[in-house]
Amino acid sequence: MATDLMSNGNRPSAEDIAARRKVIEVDRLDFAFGARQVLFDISLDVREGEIMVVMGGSGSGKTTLLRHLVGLMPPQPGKVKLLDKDMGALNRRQLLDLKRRIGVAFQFGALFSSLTVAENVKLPLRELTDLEERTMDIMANMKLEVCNLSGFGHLMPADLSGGMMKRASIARAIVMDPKLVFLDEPSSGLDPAVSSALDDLILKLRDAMDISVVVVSHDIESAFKIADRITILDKGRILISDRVDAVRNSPNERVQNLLHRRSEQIDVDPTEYLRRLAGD
């Protein structure tokens, strides 16, 4: 793989990392979707100005970790911490104030066909605050310009391309300046340069807003570059949580599965196989 050649340069270090407050603390976190159990005893902690991208196969339960993150979901058992306030004991009204804090891209970027590109990202300042126009106006096009989006505030979402769809998410998630960003599969869809491109950006909006973010992906060039530290998850438990090299150099064959592509031999049993194809 190519990816030792693409690495954050900015990457600070170990003890660097470890002294700074966290911004995000997962506490023994399960979650079940009635009898399926999604996540197992969940505990993890993201740091200020740290990029942790969470990875892990189909069904390993990343997307369900970033629901709660996000506050879509209550920690039922467990308990995360976003910004020193726990999420499990707050009203509506206080969850609503933390939430002002915090920006999300979603996969598909969620813009509002409706809406020109600047009215989705001024979206948040008019439902959240009482700013003037003139203001909102102004800030949704500082966001634009430094997603690299100045002059197309005015077309419509369907007029991008899926690289420019992203960056218009981003913007919109960082138009309040929150301290916490979360970027779903950011790069999805995208060719390698302009993934690549979208990399850039989120290490200089790491850097020139001093924000934390927290990356869910499957790309793991994308991964390697630009994480200070990788959380992998496999059938909803944490398999490694560690720096990058960590991570690359693991001698868990199945963090190697997953970082190869390769697919994990599964034995069967021919009578169990039956049993369950009888529905007994």
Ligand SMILES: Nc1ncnc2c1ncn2[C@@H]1O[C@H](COP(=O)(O)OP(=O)(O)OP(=O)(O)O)[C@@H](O)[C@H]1O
Given for the second form:
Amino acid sequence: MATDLMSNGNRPSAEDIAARRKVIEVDRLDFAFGARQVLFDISLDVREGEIMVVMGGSGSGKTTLLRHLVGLMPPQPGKVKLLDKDMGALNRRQLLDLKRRIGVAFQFGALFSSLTVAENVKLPLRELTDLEERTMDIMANMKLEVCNLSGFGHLMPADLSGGMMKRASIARAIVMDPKLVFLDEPSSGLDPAVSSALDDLILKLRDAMDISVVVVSHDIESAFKIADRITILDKGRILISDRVDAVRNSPNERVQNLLHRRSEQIDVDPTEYLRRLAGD
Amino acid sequence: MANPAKFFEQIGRRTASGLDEMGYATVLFFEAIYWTLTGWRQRQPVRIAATFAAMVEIGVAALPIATLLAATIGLMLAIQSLYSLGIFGAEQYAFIGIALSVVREFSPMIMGILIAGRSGSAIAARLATMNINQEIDALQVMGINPNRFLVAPVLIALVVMMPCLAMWANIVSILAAGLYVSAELNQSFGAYLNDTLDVLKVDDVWHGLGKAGLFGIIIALVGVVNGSMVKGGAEGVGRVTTRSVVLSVTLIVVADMIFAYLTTR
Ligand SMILES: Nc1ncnc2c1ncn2[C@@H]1O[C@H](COP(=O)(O)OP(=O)(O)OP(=O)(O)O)[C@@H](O)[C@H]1O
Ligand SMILES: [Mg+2]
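Coords for the form predicted in complex with the named molecule, given the form predicted alone:
In what comes next, the whole complex appears, and the chain from above leads the way.
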């Protein structure tokens, strides 16, 4: 069966998804940078084996939400539970155990520039396990192969193209065989062919490794292709969080505007922006 | 200043952020010690290889320039001492001033300034770049503590290598000064060295080396704190790099003055 371009061949049915266990639960999360509130009353969940795409205009709080999900920002009011563990209530050891079971690929790769691609992928193994060098090599090579990077392990990150960089950071994110993977803007800055190959990779990972994936994305086509569910943020609030068809056919005007890129009005507070530019 | 309220607000804000930085530096220092002592028990040891590499980079690679500087300082002190003591016809006592100033003051201070410029800036630039590239975030989400992985090796390397460099500078400066003085006074070089060793007490040497170690801590913490405060891309990296050098040199000189005052009373 040829998967048509606009759909995800193995997309689980609604009933199927609803029956699965929740691997991420966000409960009434608020967040403010100083006086500026960025997230308002966010509640959402992600089920096992599901691909959740978080969308929204620039400055709508996607990255901030993602940073909360991976524990880089402590929730102010609100709760984030990953794999049934309340992140706010874990001690150092428990948090470390949890972090071993999640993988994150950052928007610009965040590969360590002083290490080769292979060493980058091996780093979590080297630092967090007692595996032998040979085993680490095998595991790293396997993940590089999954990400279509076999033979490029010896390169330095600076020698990679944009698409290769993203794939290398995904390889590093999955090297510990996580249950949960977070990807920030995997397709930004890539041409359509490369970005579509990346979508296929994300689907392949979910199907082959049975992981749940949260993807932050600007790319509506890619979202329709890979997502099981889509969450749209609007000025820090959840506008809609539902299955792809429901989002696509939503009667909500703001949803349709966002989907059809109408009224690309950019929400930037100019004084705020200038202050940040000045590094204040 | 047009608006005095604004002026005081500025001072207030600077003071508060200065205190913030000191607080952060203190936390970093104790975290690095904590990981050094207990990391291996949590199966997250401070890596010997990384520490060793930092030592080579900070200490061994600096040897040529350190030697040159130390020899120059030794010669400068010799010339200056002969000149000023010559006013009283007391040139034969030059070795006392040279030995004590080199060992207690010049070696630690000059090595501190050199390493602040050479390695402190590199530490700040490296951390700042890693911050901007989200590499620090990446370490954190992997569960690799950045203080263990990045800060502790550099701190250890500086605390170990600064006294080594200062000791090396002691030797080079005193030899260089000795060559000049014995040639000028038509005296034997061996006699100069004997006199020098007689006048130097072990305490003096420890005093200098202890200060060098303290300066190492200052350089490491200032570099790391500045690297972590970076904002705004490549230009921000340049800014915090410069700031870290200026700040650590200033702190070194001030700390040195305080030490000199406290220990000569
Ligand atoms: N460090 C910060 N300090 C103050 N405000 C911030 C900071 N980081 C982000 N913000 C503000 O928080 C809001 C949400 O930012 P966030 O980066 O989460 O948006 P985003 O949806 O990821 O946007 P983009 O699509 O542009 O990446 C923005 O209005 C931004 O100005
Ligand atoms: Mg973002």
